[in-house]
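What follows is one chain in structure tokens, specifically the form predicted alone.
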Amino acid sequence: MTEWRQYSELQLDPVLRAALEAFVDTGYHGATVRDIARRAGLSVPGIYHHYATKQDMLLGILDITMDDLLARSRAAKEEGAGDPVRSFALLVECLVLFHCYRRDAAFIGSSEMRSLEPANRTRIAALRTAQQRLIDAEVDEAARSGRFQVAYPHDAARAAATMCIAVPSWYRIGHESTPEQVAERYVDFALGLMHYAGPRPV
């Protein structure tokens, strides 16, 4: 993925799209297979032809969401061309844009981790850890070189990521600020967390 700032509709099949809508509206446990089938324009047996359980639908949504986020994040990091401060700033920009443009899927990714069965939770948690390690590596390198003066780099890296992940709790498309404007501000917030005093890298 090279155009990581560009977004079109998330590629979900009709069942997963209907499940995502239902999970956002009523929560995973409140959503019924009958309601998902209605939203998808299918019968309940038709739903089970595609997905054996509601859990499979949740896992499918989260797999696709995390694959999308990781592909975009790796492309953002590559754009940093080995400069850890610039790569960190681009990763923050990427996270914020993702959590604005993919608000519903990102919201479910954060709010419904508790609803995953143990093996599935472990699988998605591993993808989330891979995402965090992209940020951790850039923060560690910038701290070692003295460009980030933060006393606790790992804590600061997690604080920066958590700040970005929380965006879906308040942001809606049509907000007075565009996703790009929000991302620009959050890059400044994140660099402040790192006690960075140099020129703005992006």
The other form holds:
There are 2 protein chains.
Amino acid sequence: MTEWRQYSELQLDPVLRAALEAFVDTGYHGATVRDIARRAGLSVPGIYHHYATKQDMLLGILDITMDDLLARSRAAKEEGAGDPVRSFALLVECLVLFHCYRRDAAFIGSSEMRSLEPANRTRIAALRTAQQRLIDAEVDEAARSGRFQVAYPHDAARAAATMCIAVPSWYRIGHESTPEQVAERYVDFALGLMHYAGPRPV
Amino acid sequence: MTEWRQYSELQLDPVLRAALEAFVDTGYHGATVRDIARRAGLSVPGIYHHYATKQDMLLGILDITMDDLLARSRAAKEEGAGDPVRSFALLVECLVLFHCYRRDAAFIGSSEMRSLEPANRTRIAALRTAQQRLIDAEVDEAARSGRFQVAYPHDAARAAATMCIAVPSWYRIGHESTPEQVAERYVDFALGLMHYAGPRPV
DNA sequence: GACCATACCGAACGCTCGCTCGGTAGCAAG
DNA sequence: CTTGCTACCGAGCGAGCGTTCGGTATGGTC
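Next block: the form predicted in complex with the DNA, after the form predicted alone:
Below is the whole assembly, all chains and molecules, this chain first.
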């Protein structure tokens, strides 16, 4: 994954695609297997031929989504290797692009964590923690070298991440701004939040 | 509401208190009326003596919560009247304190909007829009006078608000930081996000 | 003492839920 | 031309859902 800015349609089989639509509309508990089947153009047993339980559908969506995000984030971070301010800016850009282009999946990823059974939640939560640590590491280093003037680096990193994660709550494709425009603005917001005073690194 | 920084236990009757607990644990659709009844120490018909439907319980919680937030926000804004930077800072402080002290109710307020029936959603959404407009107005004015160096004031205001609204996703009372400490840090983050360079106004 | 409103409850109604049973249709391999 | 595999479906199971019915107990009013 070197082209982390490049997005084509998310690769989901028809069942997961239908499940994702249903979960976005009514939430995991509110979505019925009959509704998912109708959206997929299948019967209810047709759905169960592919996935053993509704829980497995949620888990499948979240696994694919988090793998995609982590791969892109690692590539973005790599692009700025050696310069923590630049790496941080690229991570924010990546996070916003992802939450615009993968809006539905990203939205489910943050809103339906609690609908996972404990063992599944533990696994997915670990992926989300890994994602946050990528950001924390760059902020820590930029703060240590004095380029970010921030007294509580982890709090600041979390604040920056959460404002990106909230993007799907208001953005959708077709919005007056493109994902690239939103990402550019959010990089600027995030650097400001860190009280970064130098030149914009992206 | 002049003492918008003061918090005592949220005034909810036993049924709404139980419903709020249940909604936080499993979400609106995942919570059952039997579960709410058990938490309230009542039978199922006992619950229906007080509220006609489960939907009315969600609506009651959201109404009380949004009224509380809006009253506090208007008071906070008033305290900085005449100085938009100060008003904005007070609004952010108020928003963070609220999302710490009223964590559960605030969490439901942002996560269960989609579980409201259309007519109810419209009403509550209007309250949330009013809340956002309070912030927008101050950011607009601070940007117009050049004290906030931000090219897209509404995007910046939304970014600032969403990072505050996300606080309940990680904070709970008993956290190593007090609500007042979190609020102070977030005011600093929000002002940085606006590229504010002057003295801290709070 | 009759009346009424408030605050509840045991039992159950009709429905929908996640999920399964016992199939069929199509197709490739032997 | 049988066998076996994949991809499905009509019908329905048992459980649990939101909600309701027909009560009872309590306490205040005239």
